[in-house]
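Okay, so here's just one chain, in structure tokens, the form predicted alone.
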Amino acid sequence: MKYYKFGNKNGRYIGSNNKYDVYENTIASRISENNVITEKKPYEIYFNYGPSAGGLRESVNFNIVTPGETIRDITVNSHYKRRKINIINNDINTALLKIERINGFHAASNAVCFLLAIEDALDIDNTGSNNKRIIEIELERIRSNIDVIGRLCESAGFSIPEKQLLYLREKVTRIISDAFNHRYFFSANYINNVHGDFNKIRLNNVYDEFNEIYNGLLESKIFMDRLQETGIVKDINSSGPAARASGYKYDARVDSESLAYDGYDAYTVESSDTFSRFMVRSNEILSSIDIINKLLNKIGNDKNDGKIKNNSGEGAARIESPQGDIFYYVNIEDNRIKDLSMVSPSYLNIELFKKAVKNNNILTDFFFVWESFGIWVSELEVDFI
């Protein structure tokens, strides 16, 4: 494998799943096994929220210890979304159909990273599809970051910018649908190949519309007060916007060879709070549009050779999904999946959330902190069998 050898530390820690610590020489255990709440004091109560409740997009349960207002301790139980996916011994194309449905909202990130690992295992030259895949991932990043910022607005009761962002998210989704024949990139990706009409991607109006909403939010003292000094956490074991919001230049677009970004430099801020995560996501929406516009001038609509030359091998890949590092490991024998492992950025982000929400926050801060990490529980509890 070009990018990673299990058992050898080869870069910064990016998370764990039920089989491997990525970039660590240890076997990992599930987060939920170490998810133990401290005993409450006589004047405290346990407050349960979820797994099915208003304001939660996915099934997840929070058990909060509070004396009435401050959040002293919390556990996050994500096992309601636990899924076993029958994928071992599948052929590559059948496996791909399942991979891109792990989390439809981030289907491109999962599909592209999985295919890059496959191509690493089978020694396939994928340079011809590099820029097209980057455009996909950056489109997904734009939509995902707009979604997170919209949910921050919802938490603040800012219904007008929330609806404006929902409209803009739908606008980006329709651009994706027109170009790739599916709102969530389903069936757009193949071995060393991307099926799409890139001439249909035009984002200049999206840039201007988001920039206007963004500047309006920055001018709102009420909105800023809800985000600033809320959910502060600075941890070297962080990923994605949460890491860059703490001044760490952690970005697979910079330090991974899986997808070759030309000259990209990560945007960082230092305050480590919900506002800083909002700032990073907002700036990355604008920078993603710039990346796409530059690449659209470099690619055509030609199709690459998707033929598989080898039929066995071991490979891995790591890319920057909208929420941080996503990692796939595969072992292929006779064009069939013999072993498969995925690490989602939500593994680290959920640990960061628990630390952040306990750091001098009150119950009304909860949603701002939770939404700022953009956690997807659907990516946490996946077993490939």
Contents of the next structure:
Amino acid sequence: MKYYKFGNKNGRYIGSNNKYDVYENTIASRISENNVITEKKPYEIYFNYGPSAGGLRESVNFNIVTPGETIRDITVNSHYKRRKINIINNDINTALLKIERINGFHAASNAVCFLLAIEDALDIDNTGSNNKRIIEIELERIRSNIDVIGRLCESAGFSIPEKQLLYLREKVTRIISDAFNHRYFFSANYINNVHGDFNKIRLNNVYDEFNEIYNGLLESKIFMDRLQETGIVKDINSSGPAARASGYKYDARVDSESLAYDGYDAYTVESSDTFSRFMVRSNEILSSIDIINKLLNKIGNDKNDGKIKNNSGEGAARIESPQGDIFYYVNIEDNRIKDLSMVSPSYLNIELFKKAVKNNNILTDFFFVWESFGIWVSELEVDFI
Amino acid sequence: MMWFFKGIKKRIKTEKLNDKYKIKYPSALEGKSDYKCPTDAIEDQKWVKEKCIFCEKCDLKPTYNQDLYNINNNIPGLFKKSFYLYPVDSGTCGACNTEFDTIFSPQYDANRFKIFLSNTPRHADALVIMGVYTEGMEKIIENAYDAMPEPKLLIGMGACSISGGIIGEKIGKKFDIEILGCPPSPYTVINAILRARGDVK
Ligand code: SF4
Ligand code: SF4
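Given the form predicted alone, state the structure of the form predicted in complex with its partner chain.
Let us now look at the entire complex, which starts with that chain.
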């Protein structure tokens, strides 16, 4: 493992799975904690929502303790849709088909991070593929951030910008499908290779259309009022847009060597509320388009000629997926998966959501706060067997 | 008011179905193949569309045709005026969920075909089940189905729910409509419903 080692806590906390606590450069044994809701007081009620309910895209249950209006405590029960994925002993190509389907909306981030871990394990020089991978991941980030902002508009009852963002999300999806043959990047990624027609990626219209919607939202006092000072959380253990909305320059594009971004500087704001997370995501849509446009001019000479030197080994990688750090550890024996472990950004984002929603919010704020973290239960609730 | 004018300025964005935009994967595949398919979707060289996850590995050729569905029961005529769908996520990766909400985007605008989203199974005409079987969602799905008024339909969306795909076990219920793909495209979802309702022959 080039960039990771087993050991004690070192650097910032990335998240946990059922086996490990993962830090910036180390993998440590898991110290587990319990998710217990406090007892309700006599004047309070439990309000139970989900796992299957209108307004929820995935199956997840919330148990809220409320005296009627404010949210005093909450548990998030995400286990309902837990999937057992049979992947141990699979060959790498079959495993990759399953990795893409851990979080299909972020399939590029998952596939690339997994492949970077494999390439680390098998000592493959991947420098010829990595700029193409960055383009993919930034495209995925653009779509994902448009999606989150669209859902914030829906929660705020702003149906015209919501529909315009849904339109734009589909427009980006079509750019992806024209370039990569699949609307969710499935089967676009391989060991030291990306299958795609990068000439088909043209984002100038997306930049202008998003900018117009973004500026319109910033001019709307009602939209700003709804988002400002709701869901405030500032926590050193955070990741992705939620961390950067609290002034932390946490970004694997800056502090991970697995996938090198040339001179990227993380965009941060300070106020830690739903509005700050909206600001970070909006600005990152525009900066991702800039990153892609610069790289499109550079990839012409990139050659994917790194040879596979080993067929066994241990590897790990961490990259910045749209919602924060994503981490993969693999142990490969004779080109088969002997052990596999991942940490998704939704792990820390759920913890942050719970803190944010309890922090002086009322029930009507619930949806803004939830949507602003861009949580995906699919990537959280997987067992590799 | 400002947004109202911004909306008007953009004009109508809704497209005719299967208009200019073409989708390569998933689309109906043709030809024969000896490839050892990871989901056993090739039997005796022939394509078994229900099991296919459109992984692009075999030599079956994509046709760009989005009519990827099975209608196992025709829909009663009374759903022609309005057809309310209630989606349930049994064990998805998230892509089926996203394609499902895309049918209500301006490009596809399923509402113009009198297809609507219901916020509760109590007002739904069809339950759309996505994802593989999971223990945690089994009872929830049963309860949702029991809560629906008659007549009611079960729709399976995506390879996971219909065959288990590459991820796990299928849902194991008899679906009135099977919408194939991994994930099925928004065109496929709308085409399947229109065909089952008899709007398209
Ligand atoms: S595309 Fe993939 S899943 Fe479909 S038949 Fe070919 S090999 Fe099997
Ligand atoms: S059918 Fe494919 S896209 Fe749909 S949930 Fe299953 S793996 Fe994801």
